[in-house]
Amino acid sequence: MGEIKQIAVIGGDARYLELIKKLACQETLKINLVGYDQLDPGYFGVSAVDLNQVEPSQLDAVILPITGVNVNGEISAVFSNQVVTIPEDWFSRLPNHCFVFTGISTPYLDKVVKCHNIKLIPLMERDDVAIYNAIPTAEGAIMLAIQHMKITLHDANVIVLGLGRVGLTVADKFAKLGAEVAVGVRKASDIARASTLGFTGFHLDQLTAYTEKCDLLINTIPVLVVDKNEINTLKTDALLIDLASKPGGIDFEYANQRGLTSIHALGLPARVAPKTAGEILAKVIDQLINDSK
């Protein structure tokens, strides 16, 4: 057996249950749970403790919630009856080799990293996590479309904005369900790429030429691309789904004024497939910890 590594999982949501389960199977990892007093830790074969029972200097990795740490040092712990607060000096006692995993960074964590030279890894900013998450995100978009559309996806006119990791997967999944998929992009090379993949590719400047017949518009671009001009051309029963991070790429206020159904679908993997989302996080974290040996 290799060297035992000490890990503290502090807070988290439903996807962390699968993450803990997967990491607990590793004989070389000893896991301490903080913020899980509502659960029976024996189910995972790990220890549930208070933060003051964890010695930071002995840790090899800290796993924080996807939402990080707020300005008061508090974390999201949905399986706890208590507010879990991490004082800044707690981070100062972590060894230099210790990884601190989070979903996104926050001003509090940015300050901690700067002051104490912490190895912070925002998982949601990694390409491998984004690629893995593209599938549950696309399936979540399909779920929302079925729930809110008044027609079938088969033969529906679907616009996907962006052909990145998520956009490509979304366009592919909807096309395989029989939708007529048009993809809006900025680069000529991406227009060609969309066409070779069987989609209708067009430049974003031409968006209004496609919105009149649109039944479903899905955005994956994290800047405003769907404003009043585009919204005014949409049918009254068109559905808008934004998969981009805040603030998204759709003028939601104006869409609501027009009576359109618009959904900013953040965190779909956790909502539609928390087990899969947890497995993805566990896979990436385990790989990074093992690669550091």
Contents of the next structure:
There are 2 protein chains.
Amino acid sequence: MGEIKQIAVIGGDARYLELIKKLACQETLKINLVGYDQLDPGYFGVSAVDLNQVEPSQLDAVILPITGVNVNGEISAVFSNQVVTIPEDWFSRLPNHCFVFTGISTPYLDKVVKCHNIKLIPLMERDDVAIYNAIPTAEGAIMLAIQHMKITLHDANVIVLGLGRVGLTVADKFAKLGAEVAVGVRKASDIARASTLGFTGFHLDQLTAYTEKCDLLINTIPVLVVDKNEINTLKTDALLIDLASKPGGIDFEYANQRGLTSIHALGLPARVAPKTAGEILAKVIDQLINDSK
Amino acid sequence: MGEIKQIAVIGGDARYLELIKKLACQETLKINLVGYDQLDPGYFGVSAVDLNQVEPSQLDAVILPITGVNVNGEISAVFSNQVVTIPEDWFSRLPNHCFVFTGISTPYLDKVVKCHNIKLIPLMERDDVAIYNAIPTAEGAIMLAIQHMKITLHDANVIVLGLGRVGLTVADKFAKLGAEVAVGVRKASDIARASTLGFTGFHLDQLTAYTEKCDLLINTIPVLVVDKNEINTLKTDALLIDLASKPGGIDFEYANQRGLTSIHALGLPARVAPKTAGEILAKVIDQLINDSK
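Starting from the form predicted alone above, please write out the structure of the form predicted together with a further copy of the same chain.
To see the whole picture, the full complex is given below, headed by that same chain.
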């Protein structure tokens, strides 16, 4: 079954527990946990070590936290009460074939990659991760909608803006729960696609024609699309949920001024389904490590 | 459009706002609000009065709170800071044709009905109300499941016990969200029905054959069906939600002892969708009043 591969998991949050558990089941992987000293030792049959007990030149993969490494070389480790710092020269000692996984890249990592020719893989920027994450994101939006709306999703008028990875899954799930879903997009082909999927498709320019009877507006487009004009036409009890990454696509300040409830919901997979979020990362990391040789 | 009917709404909670709004739109109804003195006057174009300003002999319908009337003749009125008491002889002055709506009956109401031949309609005991309420109940269960589970509902193993009004809607909605749904029932015909609807149907006696891989168990049967035996076979991170009326069908004490999260979720429609819950009551009350003559 091939050689044993050495992996260092350095820091991480709740979803990393599932990730570690999944990787630890594989006999071909040897896991070193750094920044897990507060975790019950042997929780996964893997014990926690200090960074200086790990020899970087022996590693086949490094898994950094979702948030990456900050400007001081520090990483976030919720299962440790020590600050874990990775010096720049530590990265220089990694072998060429070694993968360095992170959620997102950071200026520090960008610099390290440039200087030491590191194979950096920002997981959150990958298409497969984003597609898998669309499901827990949509479920998070469902949870928020039920929590904050005074009516059922069943028979509610829902507008979804954008028909990308997240928009498609969100529109689909709300429709399956009995909502009337209208999807606002820019491309004629997306209007057609919305229609073939059973939603009402419309061009974003026509948004105000749909906002008046809207009970819930969910945005997935990362540029400003819901501005004063659109907000003025919404009912006062309409709920706004923005799933697009910062700064989102809704004028939150104006929505608040008008007394509307608006939620910029970021990082839903980790919040509503940390175990699934960890499994998703494990699946993708596992594929990349095993495909590499 | 016929004569004007006089209605007294005496007390009530948030869902009564929607109920009053719906009834107030009808020109054939004259609404008297008792126990609404804290509400913005003229909120619905209807002003609040005291009980002694209402002449019972002129009424065609009385709408009491969902909780009915307590042993002292007091009713719950969340929009008033006064105690509203309805003396027994007040009921005796209602005309014969007058409907008295309540959520549930109470010993006080039972006595009044007996002595004064009152047409009491406990709304929560009606089949139509229960069927309409199945939707907000199922949405409440979805919200709780997403809040408390660490995995997505998509691909989760869900057991639903009972295939009545609530069980059917719950099984349907969880399946539509991508869960693997198995339904435990007693009748052979219900096992068949579960199967035709796309769920796995099984006899309750076989429950422990399904509990081992279960991520979420939702009970809708109002007798003890999830006992120590069944609880012992559940995973420690399984979630238990009981939607059956008190005392429910789960041994909560034992579930807690075993460290399982178990939730007895009562009154979900009013909690997750007060506006829809009010609309449901308005629809049923309206039908009964208008069908009466």
